[in-house]
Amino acid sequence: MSFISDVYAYLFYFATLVLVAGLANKIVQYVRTPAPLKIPTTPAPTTNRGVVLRIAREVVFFESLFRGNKWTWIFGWIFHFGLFMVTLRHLRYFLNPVPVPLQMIQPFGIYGGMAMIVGLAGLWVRRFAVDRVRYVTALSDHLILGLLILIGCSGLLMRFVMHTDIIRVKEFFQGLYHFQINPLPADPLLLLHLLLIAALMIIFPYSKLLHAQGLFFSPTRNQVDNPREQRHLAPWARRFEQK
């Protein structure tokens, strides 16, 4: 068992532990986040069923960023559309049998990750190139996009330069849930991959990233607009109103 096996093993230990922690930590902050109001953002469904097709909408075609800048959009939906194939690829190292889906889609995977650096790299540009959004762009902002090019890169140049071996790099993952450490290649490429994916890991509960999970519980998006038809009382409120 190698020094490079343990620190890795206990460095993704301690990120999932991070990761799932911090989501759970606000997740529970959204939820008990008062909405006194209704104020979804018009115009809006005035049905249960239209605020799920509505959130479905923005979650699968980002609806509302379309009709805010096409630019954006498209390198953005890019991004993610990329990002969701690396992730479907990349499950193959944590399931074992791999579902057949799965092993169909591996092939889409590759191109996958070429399209995440594209979109990214034209979110990047964005930066520089708009006046009003390199005003307000910090520089934690240009962090966590080299960040994620270089995650996306250090991938691409494993499949087609610098080759590791895949099974020890799946028996190292699934070893991992027995809390048993199995030998990982000491690839530098694979172990700087690695690192990235581990700081992404930490880092996203405490980032502008976690809007993933901000869509599902914002207002603006997920009431039904019918204020004349019921009366929106929040459930703060609501002991109150039965004094």
The other form holds:
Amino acid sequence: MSFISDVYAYLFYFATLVLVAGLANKIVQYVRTPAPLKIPTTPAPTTNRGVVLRIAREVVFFESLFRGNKWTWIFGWIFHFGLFMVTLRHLRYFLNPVPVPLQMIQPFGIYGGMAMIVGLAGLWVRRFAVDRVRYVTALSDHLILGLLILIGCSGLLMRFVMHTDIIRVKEFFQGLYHFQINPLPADPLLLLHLLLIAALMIIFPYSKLLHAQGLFFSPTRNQVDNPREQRHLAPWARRFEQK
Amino acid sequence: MAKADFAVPELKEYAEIPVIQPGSMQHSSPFKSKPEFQEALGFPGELAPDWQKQALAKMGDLLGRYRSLRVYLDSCVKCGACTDKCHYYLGTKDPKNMPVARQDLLRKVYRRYFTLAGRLFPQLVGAENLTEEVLDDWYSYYHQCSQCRRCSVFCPYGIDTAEISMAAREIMDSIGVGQKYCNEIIGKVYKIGNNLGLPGPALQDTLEGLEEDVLDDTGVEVKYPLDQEGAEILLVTPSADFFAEPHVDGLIGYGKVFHEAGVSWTLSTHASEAANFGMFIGSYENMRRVALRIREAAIKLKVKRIVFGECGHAWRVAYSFLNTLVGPWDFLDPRYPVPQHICEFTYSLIQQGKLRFDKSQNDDKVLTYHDSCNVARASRMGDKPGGQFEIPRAIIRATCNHFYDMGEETIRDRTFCCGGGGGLLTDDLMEVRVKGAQPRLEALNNVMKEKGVTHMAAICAICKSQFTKVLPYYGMDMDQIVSVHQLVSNAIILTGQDDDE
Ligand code: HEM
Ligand code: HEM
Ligand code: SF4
Ligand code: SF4
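Can you swap the form predicted on its own for the form predicted in complex with ligand HEM?
Expanding to the full complex; the earlier chain stays at the top.
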């Protein structure tokens, strides 16, 4: 048993490292790359506050997608909202003690899990049913959907069919904080769930899942519409000025 | 109807999303630029043996200079929301004209050479080597994008295919594969001062002709000055305004408005072009060089303000980039934004009640208005977001009795491109231009049927030229396109005008 626990412990250290370092690396890269011209998609906000609200609407409601395609929006939003609820519910494995608000939303987390599956299934169907979407779909797009659905299903099965000892799951993860490897329950579903999650963490910084922070760095969304009032000179464009 | 050696799309009552027809526009690509035109812009004349290496080096360079490119190549989730938003896809049915597929042409190369996943598992993530076929596809499909940004409106991350097209064109230019139309035109601006290559004396002639026409028409001496030092306003306008219908009617209108406002103004031979094709080829350096002429003219003529005539792409560069490219404008009158759009200028006079109109002069027309993409989605007018939609409409309403908008999903920031923007306004791309105009003309056709609309007003030189050329393919009449300031010109009552009519 302790062999599997060891493997999973190192796997999660590794996955966390890849996730954190990969994301940090990408963020540094985005921050360092200048946006040399003002290119917000207009009409755009003329104040910083307006821009914050614009991005917030995109993150919370998927505003542009709503205007773009209602089916994708419905399924996409259900999936992400479900994912969000599931994440909140899962925080109980990582926080000790569990804050009261988190305790209160626990039941909703389960609905979130179901919603997540429904949304993902709808998005996957679109990939086959709509000829235009099928045309732009690569194998990796299918695999990511499959991966997330498997994670969700294995989780739901644990919740409703083959329970696992969540106290020991929690102890295992709490132990990792102090470099101490507590035994992990050897339930196949749990091990599958965790294996897939580690895979998700590892591919995150190297795949289209980068969309999550891409939105915050997108110049068409995050720029203030004030080019006549302020110059917006990139460092590399400054050298033309000297001539 | 104009003759075509391709099938002109049908205009339907309800917009339809076509089924994909792979490869249907593979054959479309513009003439290539000759070495001499390449070199004038600082690009190599032709493809070198190690072009792949050069192209990838350029791509790496751009990835480090443009955050948009980097973020957009990383972020697309292939959600498909943009797939039915491009007028070129809707009109040609070629799936590579779907914005995401157009981006993928560059993205697959980016993945192959610049990402871990693409280096390790190319098939899995759709990464591909940069081959001659890929380059051919680039040349073909990045010249079937008018950089209209309609796709970026609907993308959940605002991915702007125009940014990708510009980068792709810059990469191609840097390896000696340039487009004849754009690069020749930029060369003309450097040599002569405008896109059409009209020399100073020709401009002078035209402007004198206009003064005579207006005098004959109205009995009022309206001036169209050129290179007048010390004038208050420098007017920079697309060179099409100097000779082609309906553009020139717009220019007549600007002159009348300035006349009524009682301000002195001038055109400049040195900056006799508002359009800036440097943007189309994605070249910051060339865009800056073209824009610099405006700064030089403003300094030389000692003007206090800069006003731009009706043009879409020109207005994007003017509004969004000019200050950054060649500012600061601290030597101009700080009470006015730099630059101003002629519509902002006219609108503020209307607001102050300084212009009088006889709307019945436009009663022979029932109007609709075409939002030009670069005005609608890449710039602004006035001080509130969305002013670019309201101000031109307010001017039309002030000068015309009959005005109806086209379908709500085809106007304002969802407007369809005319089909000729982004450096595609050339005869060697006629097929894609005609097909790309289909969504806009479908909406026009519908208001013609439902509301009896007879004319469509536009505020972009490219839109006007494109429509006059493609309308006949759809059985419509080229005269149906009018300039917004042509309507102003018709209706304005000049002080001291003969009122015999
Ligand atoms: C700031 C946070 C995020 C935002 C604003 C966001 C937004 C979006 C949007 C608008 C879409 C397109 C619509 C759709 O297909 O659902 C999308 C797709 C997707 N998102 Fe997110 N997302 C976020 C975080 C995440 C995270 C953390 C994950 C993963 C674990 C994820 C996984 C996915 C996947 C797999 C797709 C593609 C679905 C498909 O194949 O159709 N997202 N996201
Ligand atoms: C290291 C991180 C994770 C651990 C330790 C973990 C562990 C668990 C456990 C023990 C359960 C069973 C809950 C029960 O029986 O009551 C569960 C359920 C579930 N998991 Fe995870 N999980 C993790 C990450 C994730 C992620 C990233 C997702 C989604 C992408 C996910 C989706 C689900 C779902 C949908 C359920 C079923 C609903 C629920 O009980 O909340 N899990 N997970
Ligand atoms: S910018 Fe316009 S022309 Fe280019 S892909 Fe997007 S919608 Fe099509
Ligand atoms: S809408 Fe944006 S994210 Fe979706 S497929 Fe198009 S470019 Fe990609």
